[in-house]
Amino acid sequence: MPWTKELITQTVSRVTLPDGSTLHNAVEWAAVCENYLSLKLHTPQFTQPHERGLAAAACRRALDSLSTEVGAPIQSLIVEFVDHLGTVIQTVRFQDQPTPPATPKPTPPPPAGHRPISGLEHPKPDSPPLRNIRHVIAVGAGKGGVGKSTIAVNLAVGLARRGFAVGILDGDIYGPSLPTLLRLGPLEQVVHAGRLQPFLVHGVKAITLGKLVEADRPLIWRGPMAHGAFKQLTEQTEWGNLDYLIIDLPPGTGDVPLTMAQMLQLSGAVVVCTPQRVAQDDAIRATRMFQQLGIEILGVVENMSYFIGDDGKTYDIFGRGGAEQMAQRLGVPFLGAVPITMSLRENGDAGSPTANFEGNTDLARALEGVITQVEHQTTLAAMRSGNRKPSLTIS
């Protein structure tokens, strides 16, 4: 009988500690590869590191007792203790030890910049997140480098210029772009009454993890930590009443989109893609992810569709129209094409997105067209879905 996740979970759930407490229902997650075992435990009853260490040691003894029946000794056991947000608060490792010590030494705390946001009050259990927001729109992409954050920022600013109350949440936990695109560098993050106060810039309320950690520090986080950070930014920000909240997602199909789908009732998702085939392949995966999560696709934006030089000539650098053809194949709306211009790059680097809408330029007309389409598709999606909440099915 080999080691399995079910066997590990059942064994640990039956563990009884010297004080009479048990680990019943404490297992959040289990994994096994050959004789290397991993566990995640949620044990709010243990508040001290040595208590969690004793629990980890008891898990090791219980699993060791099955080694003969399984037919292989445990080569390694990692026990991670997580809080209610899924954030790892202590890790205990056992390596090639037939009899673990009574109080294994916990690993040191993660370096500065890897801790969850402190000083915030926990949301009330009966208080749904983002309850005062009419429309929540996710902006995603299958791969990085397609200008997803640029589209998200300009979408938020453009809606605000039309008189809507708009917020933008920088959900790109590992590579937040809002500090640059909205020029948040000189501003200080404020926490009032236990809640994050968003910045008000260019008529938009903005919040980003990039203002809560050192600017040059990489976020070397596992999935549960990214999950916890996204929950804090979403639930513990004082958004107030909004017509639209734009969520700038990280590229790909990882933890943050899954967390978002489980937590929030979304109006829909906007997928950003560049014209070339390699970007389309990844954008199709992102589209399928949203559809599998029950999130309606508002449409596809073709970014970097063409280049407008200083001479006014148009150059189809990446093969204009590829994303539009992809949208047609998938049967989803095409929201418009946004060109590459010198001003778009300059305004992005300067943190001045409002300037993209000034004057009767090709860029301004393209952005306004995309925003109009997003408005229309959001209204249609709301009429179709009512108050239906996205559901996640794992098979």
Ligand code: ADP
Given for the second form:
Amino acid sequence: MPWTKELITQTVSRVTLPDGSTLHNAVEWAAVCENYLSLKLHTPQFTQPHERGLAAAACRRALDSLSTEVGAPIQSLIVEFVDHLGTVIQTVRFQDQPTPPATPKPTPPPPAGHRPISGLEHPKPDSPPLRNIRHVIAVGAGKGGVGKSTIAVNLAVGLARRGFAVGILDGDIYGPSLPTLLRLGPLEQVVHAGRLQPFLVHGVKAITLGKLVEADRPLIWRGPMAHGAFKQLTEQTEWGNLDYLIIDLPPGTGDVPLTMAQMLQLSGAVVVCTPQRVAQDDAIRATRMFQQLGIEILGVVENMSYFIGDDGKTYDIFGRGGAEQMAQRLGVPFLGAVPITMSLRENGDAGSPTANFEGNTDLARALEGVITQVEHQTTLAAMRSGNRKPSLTIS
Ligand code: ADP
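Mind pulling up the form predicted in complex with adenosine-5'-diphosphate (ADP) next to the form predicted alone we just looked at?
After this comes the whole thing, all chains and molecules, with the earlier chain placed first.
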């Protein structure tokens, strides 16, 4: 029996607290990916942070007592308390590692509906995924179409041009863009010794689901199938040693990007946003999502920031600076602004990202600036996380 939203909701609804009150009808939302659990509770009866802390601890105990039956100890539980408008007022995170069950269980079958990519070996339980990768960076966006994949690809290629060993994983499983952006079309996906071999293009190791399914088949996947495929791509790819692995997450703040971000030991997240107000609102939600998962925000990139015409004049089509002001308001770093340029779009469509860095163009300078900032912020994040210990956090 795997963890499911229904099982979590039922278990938490039955929790009785020391004062006799219950969490009946308190669960607003639950999400699960394997043994990573998240839930939102609406509990107006608790007005004090410590009361909510006790309620969260009671949820954890109730869920823990089920984990032997489920066959999967909880690896991470995030309990968010929301008000009547759905605004998060308190987050309680349990990130400790529970003791594994005494008798190892057989590997559970994949979630219903997900057909595993065949020919791959199962990852060994004692080999943590991505262990030879120094920094894993997620690139997310509140909205689709803001240039998230374009920034992710150029970030990967730019870091590789600086001599780093870089991989990129297309986690945007509903609309994988890497086959186009890196022109993987003519290449065959190779599986060697039970492991997916990433494509080596533009100095970057790349893997995408887009090469494992037919290009024109719609990817209408529900959560568990999406997670299963994402997990296979991350864990069963032969990455080798990498300095950076860039993960192009699906846009938005729904279950899928949220649990994907939760599944990985991320060094930090880059949020891509265009300057308009509507894009900012969504980017704020994406930033909050990462923060609530305890993932450090490396910063915000303002894409399609401005346009330089043939007359040499700069046009602020979408209101340049909007994303920078948003970053300031949120207290997160601003990583730079990338202009709207015909060549970025053309090189994207042609799968030639290297061309974006050639010549002393506005675009090349802007991209190099973003890459320098990402490098700095990643180093700072790594220094900070070196001091962090797994703990129960109440914020
Ligand atoms: P997302 O991943 O957010 O859905 P994409 O990276 O796929 O967005 O970009 C959407 C489209 O916009 C692509 O055709 C891409 O080439 C184009 N694009 C992205 N950023 C820019 C830019 N700064 N200038 C011109 N075109 C851009």
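Residue numbers count along the first chain shown, from 1. Quick caveat: nothing in here was measured; it's all calculated off a predicted structure. For the two forms, the rigid core is made up of the largest set of C-alpha atoms that agree within 1.5 Å on superposition.
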Once the two forms are fit on the core, has residue 67 moved its CA by at least 2 Å between the two forms? yes
Superposed on the rigid core, does the Cα of residue 43 end up 2 angstroms or more away between the two forms? yes
Is it true that residue 376 shifts between the two forms by 2 Å or more at the Cα, once the core is aligned? no
Please state the CA displacement of residue 18 between the two forms in angstrom, with both forms fitted on the core. 39.6
